[in-house]
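Next comes just one chain, in structure tokens: the form predicted on its own.
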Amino acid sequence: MKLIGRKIYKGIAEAEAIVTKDGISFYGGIDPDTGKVVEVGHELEGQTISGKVLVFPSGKGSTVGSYTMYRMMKNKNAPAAIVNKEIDTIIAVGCIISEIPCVDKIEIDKIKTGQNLIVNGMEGTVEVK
């Protein structure tokens, strides 16, 4: 199945999906040194997003989240790619400065945790393998 969305940041990544219906705040919600979700009560609390395709509706929280994403990239703990239903500026800037392939306008309810995805930020597509 190939889902067609909007290009946010170029690049192609193939990895396992980790999906949540909750928004994500990278500032305070993710530990940039481990890639673990630390936001109390979050659907992904305690799980690691590093090296996975992170699928979520939209971002939330402080603009510092973009720099947290950059720090994760520097620490080699960033997601392989990001897929959103509707991207916000914090996540978009974070993907651009961290060079994380990103696509939005995707029907994320068609993606399940554990599926292998190919995210093509140059075409704006997400392929479920």
Given for the second form:
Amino acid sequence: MKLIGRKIYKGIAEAEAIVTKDGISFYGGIDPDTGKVVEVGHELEGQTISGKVLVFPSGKGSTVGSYTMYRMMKNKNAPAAIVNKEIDTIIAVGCIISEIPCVDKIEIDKIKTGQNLIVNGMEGTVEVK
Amino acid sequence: MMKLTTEEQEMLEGKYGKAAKKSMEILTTLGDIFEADSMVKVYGVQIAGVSYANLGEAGLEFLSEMAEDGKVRVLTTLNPAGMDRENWQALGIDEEFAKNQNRVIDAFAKMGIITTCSCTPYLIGNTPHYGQHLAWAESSAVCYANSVIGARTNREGGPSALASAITGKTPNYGYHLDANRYSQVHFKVNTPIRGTDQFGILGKIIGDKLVEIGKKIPYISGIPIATIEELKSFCASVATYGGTALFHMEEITPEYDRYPKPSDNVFKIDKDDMNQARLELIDEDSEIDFVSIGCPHASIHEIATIAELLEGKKIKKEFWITTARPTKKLADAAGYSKLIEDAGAKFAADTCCVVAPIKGRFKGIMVDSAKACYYGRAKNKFKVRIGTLEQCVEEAIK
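The structure above corresponds to the form predicted on its own; please give the structure of the form predicted together with its partner chain next.
Expanding to the full complex; the earlier chain stays at the top.
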């Protein structure tokens, strides 16, 4: 199955999906040193997003979140790619400065955690293997 | 896709260096996402993301990379840092943090940014005029610029504001366009609102309501007059609780009659609403051991009032006045600083209680700012109490 969306940031990544219906705040919501979701009550609380395709509706919270994403990239535990329903500024800027492939306008409820995905940031597509 | 000028296209291709290329990449991507038709020139920039506590080593690395060949093209000022750059030792900041914080500020300075370290650029010279385009971060200043001044800016983040400083451009969408500056909901205020604390409480009521009903831009009537200090407190609060970047206030803000007033979605705010919201900003069992004025940064007028109230007194609790360095220098020259410091209170210039690393250092904080209540609780885990500026000073003396 190939889902067609909009390209946000270039690059191709193939990795396992981790999907949530909750918004994500990288600043305060994710520990940049471990890649774990630490927001209390978040659907993914305690789970690691490093090296995975992180699939969520949209970003939320402080604009410092873009730098948190950059910090995760430098720590080598950033997500392999990001797929959103509707991108927001914080996530878009975070992907650009951290060079994380990113696609939005995807029907994310068609993707399940554990599926293998190919995210193509040049074409704006997500292929579910 | 956006239409770019030759110069913008060349920036994107790297002809103006690495920092300009990365900056143009950020701006064109945002422009495409938000369907801007072109770039618009900005008069000035305000940058957020300055505290080392938030940036960390990686954020600093990003700024250092940008500073290798990046230079700002327009007037650019900086948000508060995590410490007072001159008086950090007296305020209990450790040496390691101070060293790192200075590395951040040096990286900004290398790019030609004026290191004001203040959330009130409009009080200290980064003062736009009606209708000018800006790229400002710092939610309270964004709200002030759009609403009180009638300038035009989106709510930028640290990197996008920096990108605009380096290129002198921002994508033309959102609050830059007339179509997105109409008010959507009308708040009729039926009770007198006076003082920074009450304006902050009003901001919380309106902000909370906007989130509840999913609207962004309020039209507010029933406020006959407001000071700069009251408006800056209101802006900080409505931006914190409602994510609001623009409001119109009848007979107060310059664009209030530029667009039609919303006819449906009318809410009344009366004395009971104000009392109820005030109670929400007073924690029961709060033991106050810290008092702070200056969120957003105190004006010279507020400092003069504090000096008058403290003259000849001695404070018994830790009391910080957070302000911009230039305002502090004015207070020094006017003799206010001496009166305040003789009473035992401290200035914390360049920083504030939202960004300084003071989590857990105090039990309860008393402030005149609804924004400071929010971050006092959420970020620093303090109990909070809101009061008038006079009540805050009294609490410090008690």
